[in-house]
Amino acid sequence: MSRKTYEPKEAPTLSPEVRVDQPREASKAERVEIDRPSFKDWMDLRLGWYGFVRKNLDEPMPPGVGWWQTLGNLLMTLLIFQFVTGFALAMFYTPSAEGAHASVKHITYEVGAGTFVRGLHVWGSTVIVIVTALHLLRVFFWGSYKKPRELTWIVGVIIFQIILGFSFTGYLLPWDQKAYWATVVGTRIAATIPVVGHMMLVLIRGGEEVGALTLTRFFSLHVMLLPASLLVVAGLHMFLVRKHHIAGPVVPQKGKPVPFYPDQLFKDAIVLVVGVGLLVYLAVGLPPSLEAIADPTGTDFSPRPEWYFLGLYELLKIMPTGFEVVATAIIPGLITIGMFALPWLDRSKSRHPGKRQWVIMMGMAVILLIGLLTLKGLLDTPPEHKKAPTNVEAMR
C-alpha cells in the first residue's frame, strides 16, 4: 500500500534543514484532512471560491479612493433588487390588453405585500437612473474614461441606454391612462426620424396605433431581451473594471495602495444600507398609484412621461412646428454619439478638469440643458385632463 504524501505550498515554520520542495509523509492530522475535508475545503477545492473572494477583498485600491467609488456596487445591488421584484411581479402579471390593468390592480390591492413589492420595483427604476447618472458623471469629471479604460466607459454608456430602455418599456405595463398616453407620445418620437421614421413606429407599436401588440412587445423586451442584454453587458463591464482596476483621483495622492477590505468595503456597506433604506422608505411611504384603465378614445388626457424623459418632452414643446425632429432625434443623437466618442474627442493626456476645459464646458452645458428642462417639466405640471400643447398634441 502506497503511503500518502503531503506537498506543502509554503512552510514558514519548518526548520532550515527540511527541504520544502521535496514530498514528505503526511502526518496523522493531515491524512484525516485529506480523507475527510470539511465542507468549506471540499467546496473550495471544486470551485475555488475562497481564493476568488480573497482576491477581490485584497484588490489594491489607489490612495484617495473613497465614497464616490461606492456607486458601482450600489447600482449592482439595486439591479439585483429589480430582478427579484420583477420576477415576483411577473408571476401575477397578465401581459394582455384585457388583463394587464386588472392584474396590476390585483397585485396592488389583493396580493400579500404586493403594494410593497411593486413600490420597490417602481421606485427602484427611478433610483437606478439617478445612481447610474451619478456614476457616469463621476467618471466624466474624473476623466476615468481615458486610456486604458475607453472600452469600460463605452460599455457603461451602453448599460445606461439599456436602463433607460427598461424604464420606457416598463412604463406601459400597468396599462392605465398615464402609461398609455405617455407611450403614445414616446413611440411617436420614432416617426420624426427621416425616411425610416414611419417604419420604425410600426415596428415598435406592432401597428399604426398603441394597442395589444404594443403591450406584448414591450413586455417581451422588458422581461427577456433587455435583462439578457444587461447580464451580458454588465458582466463585460465588471470584467473590464477588474482588469484595469479603479482609477484613482485626478491628482495622484501619496501613499501605498490599500486593499479593498476593510476600509472601502465599509464605505460600500454604509452606502448600500443608506441606498436600500431610502428605496424601502419610498416603497412604504409613497406607494405607486394606478389610474383608470387605458382608454384609446380619450382625448382630454394630457400625456406626461416619467421624470427622466421630461427634459426631452419639454424640449419638444418649445420647438417650432416642423422642427420636432431637432428635439426628438438630432439633439439626443448628438449627445449619445458624443458620449460614445468621448475618449477620443478628449485628446488631453491629463485627467485634471482644469486641463480638459472645453470637454468640461461642453459636458456642463449638456447637464445644464437637461437639468433645466427637467426642472421646468416638474414645476410646469398641467391641470388634470388639460389638453397638451400643439407640438405634443401633434405627436399623438
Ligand code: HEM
The other form holds:
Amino acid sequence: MSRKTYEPKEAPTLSPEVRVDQPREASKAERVEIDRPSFKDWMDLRLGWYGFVRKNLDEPMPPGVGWWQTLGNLLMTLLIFQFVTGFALAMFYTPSAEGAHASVKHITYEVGAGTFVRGLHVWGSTVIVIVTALHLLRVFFWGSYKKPRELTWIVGVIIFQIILGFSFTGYLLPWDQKAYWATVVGTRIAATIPVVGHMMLVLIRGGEEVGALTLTRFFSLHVMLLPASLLVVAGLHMFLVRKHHIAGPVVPQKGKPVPFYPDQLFKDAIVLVVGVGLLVYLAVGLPPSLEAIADPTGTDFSPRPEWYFLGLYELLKIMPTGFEVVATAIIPGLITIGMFALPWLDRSKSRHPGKRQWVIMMGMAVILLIGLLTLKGLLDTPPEHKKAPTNVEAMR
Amino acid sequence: MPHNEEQDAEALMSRRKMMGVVVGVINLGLIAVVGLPVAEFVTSPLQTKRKKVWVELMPDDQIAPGEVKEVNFSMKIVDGYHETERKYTVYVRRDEAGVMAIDPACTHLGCRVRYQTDKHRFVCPCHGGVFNDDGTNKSGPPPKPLERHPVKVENGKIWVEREV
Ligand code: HEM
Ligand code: FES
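Hand over the structure of the form predicted in complex with the named molecule; the form predicted alone is what we had up.
Starting with the chain above, the whole complex follows.
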C-alpha cells in the first residue's frame, strides 16, 4: 500500500524531513561514526549540540562591541546565583508568621555558611537591580531597542518588573520589623488608586491587614510564580538577542564582525570576576542583619523601604495632600508605559543620540528625577529613626 | 474507485480545521479546569467578612481631660488557618466631650504616628504628616483625619470597637 504524501497548497514550507516517505540524509557525523561513536558524538547525534555551540561561539560581534555589552551576561550569572542560593535558603526557611523570623535567625547564625549564603542572596538582589538598570540604560543610549529589537526591549522591561517584584516580595520574608513595616506602607500604595484600590490592597495582602496570609502569599510569589515567569521571559530574551544579533555602535565602525569567542567571551569573563567579586565582598564585609520580630503594636518604628524604592518614597513626601495617587500610580505608571512604548515613541530611523534628542532628554529627565529623589532619601535618614523595641514578642 | 489526490488533500484540510477547533476547545476547557478554581482560591480574601467586637482598653479613671495615652491591647483574630492573639495600639484621648480612640495608622500610607505630648500633636515619621491631638489634619500629605474607633465607657472601663 503506498501512502500519498500530503502537499499543502497554502503552506508549502514543510521541511523535507517531515515528509513521510523521504528518509533524512545521514549527516557527516552519522556516516563516519555511525557504528562506534564517541560519547560526545553519541550525544550530538541525539542532541545536535555541536551546531548549537558552534553557532553561539561564532555569533558575530560588530566592531565596537565591547565592555558595555557584557552586562547582560553578568545579569544572567547573578540570576543563576539567586536561583541557587534561594533554593538553599528555602530548605531552612519556614513561611509562617510563627516560624519565619526564627528560621531566618537560625539560617543567619547557626546553619553552616548561613550568613554567607543569605548574604549572597540579599546583596545579590541589590547588585541585580543596579546591573539591570545599567544594562537597560546602555540599551537605551545605544538606541538598540529599535527595529528589529523592539520585542527584545519589551521582554526586557517585563524582566525589569519581575525583578522589582522579587525585591518587594522577598523583603517581607524575614518577618522582622523592617520587613513588616516596609510592607505595611508599600502595600498601602495600592490603596491610593481610586475605585479598585481597596480591593487590590486586600488581594495583595491576602486580607485587610498585613499578617500570616500576606507572608504565605508573598512567599508563593517569590519562590513559585516569579522564578517560573522569569525563566520563561529570560529564555525568550536570550533567544531574541541571538536571533537579531547585537547591534553595533550607533555609528557603524570600520572593520569586520568578529566571533563572540574568544574576545567578547573573555571580556564577559573579566566582568563576571569583577561583578561576582563585588558581590562576595559585600556578602562578607556587610553580613545581612535581622531586626526584632515583626510587631504591629508600638508607634516608634520608622518604616523605610529598600533603597531602590526610596525615590518613590521621597516623591510621596513632596506630593501635596490629595495628590498621592500622582506619586503612587500616575508617575510610575507613565514611566512604565513610556518604557514599553519606547520603540514607538522614538520614531527616528537613526540610533544616534543626536538624532533623537527628544527621547534622550526625556530619558535623562527620568534618570535625574529618580537619582535626585533617591539621593535625597539616602541623605535625610530621619534622626529619630530608631530601632524597634526588642522586648515585644508579637504575633504569637 | 480511482484515487483523487485533490479530494484527499481537501479532506485532510477540513479534518485539520475541524480537529483543530476541537483541540482548541479542549485546551480552553483545560485552562478553565485549573484556572477558575485557582482564581477563586487566590481571590478568596475578598470574600472574608469582618465582624465587630468590643475590646477592653483601660480603666476609665486613668486618663484625665486633655490627656492622650498610647494603649496596647490584643484581640483574637483568625489569620488563615490559625487563631492568633494579635496586638494593636490605639491612642485614647479625653476632653470635656468624652473619650475618643484614635487609630495610629497615618491616613497617608499607614506608618504609625507618634504623639508629642509637649506639642499636643501627632507626627508621622514617614513623609512628615502632622495631626492635631484630636486626629484632625494639621499639615503634610495625609488626605484625611486619623481614623476614630467607636468607644464606650462601661463598668468603669473604656472599651473600643474593632473589626476582626
Ligand atoms: C534577567 C535580566 C536580563 C538578562 C539576563 C539579559 C541578558 C542580555 C544579554 C546577555 C544581552 C546581550 C549582551 C548585552 O547587550 O549585554 C542582552 C541584550 C539586550 N537586552 Fe537584556 N537582559 C536582561 C534584562 C534586560 C532589560 C531589563 C532590558 C530593557 C528593558 C533589556 C533589553 C535588552 C536589549 C534591547 C538587548 C539587545 C541589545 C543590542 O542588540 O545591542 N534586557 N540582554
Ligand atoms: S505615611 Fe504618614 S505621611 Fe506618609
